[in-house]
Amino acid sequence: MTKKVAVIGGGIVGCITSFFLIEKGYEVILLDQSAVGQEASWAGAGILSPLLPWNYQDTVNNLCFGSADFYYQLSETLKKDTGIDPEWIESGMLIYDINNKDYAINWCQKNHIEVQQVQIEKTPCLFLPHVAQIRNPRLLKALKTYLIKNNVVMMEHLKVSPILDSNNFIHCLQTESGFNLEADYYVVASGAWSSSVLNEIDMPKIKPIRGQLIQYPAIQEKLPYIIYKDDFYLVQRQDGVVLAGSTKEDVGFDKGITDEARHSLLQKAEFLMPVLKNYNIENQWSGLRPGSEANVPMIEKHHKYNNVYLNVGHYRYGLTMAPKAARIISDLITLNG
């Protein structure tokens, strides 16, 4: 009899987890309190690398290695199967103002990552030519279509109540609307809302960190690579649209946008790419990242519940970590099942 897995959270982590689970032959229910493919996964810039990987623990980088290749292959599959192009591009990333340049170069060489020393208008920079990007709204739209075509049951606008059970095995989860969600296994992949699902309200291990971005319209001028400087980036899509981001704000579950962030992002964007002064900002939005200590996620079986698995706390790199994290979870379920 086919085992059923309920994945709670329909962002990129939940979608890629579902992708791996159906490949292993599980019956999958994908549930989200909003619409599948929205929230932080939709809001980000789609850069398939940690921004300064040498500043992170090995745990973070090991989860990120190989994601660009995975998404290239996935994009080809999704284009063929759904007709939606996620716009995977190996654009490279130019990094300004490297204080620890020698350390960064040594780290790249040690980890077999190509790095080049370049000068832009007499400013020393590092260039990582194989950093890729993907247009995450299109990726998520394509993934959703693919998963539905492959019999994943989508349950949207359905919020799970916090887990409350005195036993070490969950037979069903309740939703706030009174619906009981029954499955053999449960995967919590609820992003910034994961602590609520896990009933860790008093001492949450994951908390929302707001990130705001602005968008310029499709411009004629071409930005040949991603630009990064002082925790700020510029990314251009295939159609010429330019994204600038992002902020890091500890404001709880407030998804509002602010004039202060708009002005700050505009100044940074127009400093790095002065031609943007000729264009008006077309859009501004925010997403709530699942903040975790040192950006290290929890990818494991729950310490108490034998059939509950955690794929949470990816902070800024849910997109980049999702493939390896999903493989780990799907393998754990198969091993323990």
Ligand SMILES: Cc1cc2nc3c(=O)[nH]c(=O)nc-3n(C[C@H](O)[C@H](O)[C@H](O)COP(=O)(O)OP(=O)(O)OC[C@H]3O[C@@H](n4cnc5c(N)ncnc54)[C@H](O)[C@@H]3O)c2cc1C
Given for the second form:
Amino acid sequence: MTKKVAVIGGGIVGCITSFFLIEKGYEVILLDQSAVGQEASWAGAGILSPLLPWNYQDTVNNLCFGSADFYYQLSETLKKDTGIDPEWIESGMLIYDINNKDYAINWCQKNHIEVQQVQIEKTPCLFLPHVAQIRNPRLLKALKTYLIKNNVVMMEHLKVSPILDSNNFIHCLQTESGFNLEADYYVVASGAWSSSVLNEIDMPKIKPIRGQLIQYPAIQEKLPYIIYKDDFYLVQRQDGVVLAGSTKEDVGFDKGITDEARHSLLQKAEFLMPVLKNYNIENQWSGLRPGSEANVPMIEKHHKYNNVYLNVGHYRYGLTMAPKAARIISDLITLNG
Ligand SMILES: Cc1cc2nc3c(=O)[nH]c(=O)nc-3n(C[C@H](O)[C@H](O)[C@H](O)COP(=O)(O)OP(=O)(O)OC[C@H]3O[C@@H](n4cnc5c(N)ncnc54)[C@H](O)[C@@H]3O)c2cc1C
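Since the one above is the form predicted on its own, can you give the form predicted together with the ligand too?
After this comes the whole thing, all chains and molecules, with the earlier chain placed first.
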């Protein structure tokens, strides 16, 4: 008999987990307290790489490696199947005014990452030619369409209550509307809200970290690559739109936007690309990253419940980590029988 998996959270992590689960023949129900693909996964910049990979633990980088290739294939499939183009581009990333250049170059060489040394007006820079980007809101829209076409049942605007059972497995999920859902397995992929779903009231392991971005309109000038400097980046989409981000703020579940962030992002953007002074900011938004210690997510079976799996806490790189993380979870479920 086909086994049923309920995935709690329809961000990129929940969607890609569902993608692998249907590939393995599971029946999948994807639940979301709002609409699928409208939270952090929508708000992000779409860069498919850690920003300075040499500053992260191997655990983080190992989860990120290979994601650009996965998304290239996925984009081709989604374009064909849904008519929506997620705009995968291998734009490369320029790291402007790098200070630990030799260390970074050594790390790249050791990890077989192509890197080039360049100078921009006498400023030392590094160029990583194979860093790619994807237009994440379109990716999520296309994925949602694809998953529905492939029989994933989407239940939106349904908030799952904190999970609790006296046994070592969960019998059913309860929702705030009183609807109960039974499945064989449950995957928590609830982003910044995961600790609440996991009933970790006293010691939440995942906490929201707000990130704000500003958007310039489609500009005439071409930004040939992603530019990064001091924890700030500029990304240009295919139609010329430029994103500048992002902030890192520990302000709880507050998704507001601030003048302070707008001003600081604008200054950094105009320093790196002075022509942006000729354009007005078109939009500003924020998203809540699922913050975890050192960006290391939890991708594992629940310590108490044998039929609950965690795919949570991908912090700054959830889009990049989602393919490997989802593969691990779908394999663990298969191993469970
Ligand atoms: C400004 C910004 C820039 C970023 N840039 C990048 C980048 O360039 N590259 C990169 O790799 N990453 C980036 N990130 C990080 C990335 O967006 C996140 O790590 C990733 O989106 C997390 O995915 P998720 O599916 O876990 O969370 P989310 O996308 O937040 O999805 C979680 C879902 O769970 C649902 N949910 C929560 N609680 C419940 C409940 N009780 N019941 C039902 N549903 C529930 C929510 O409604 C939500 O839809 C960025 C993030 C931000 C904010």
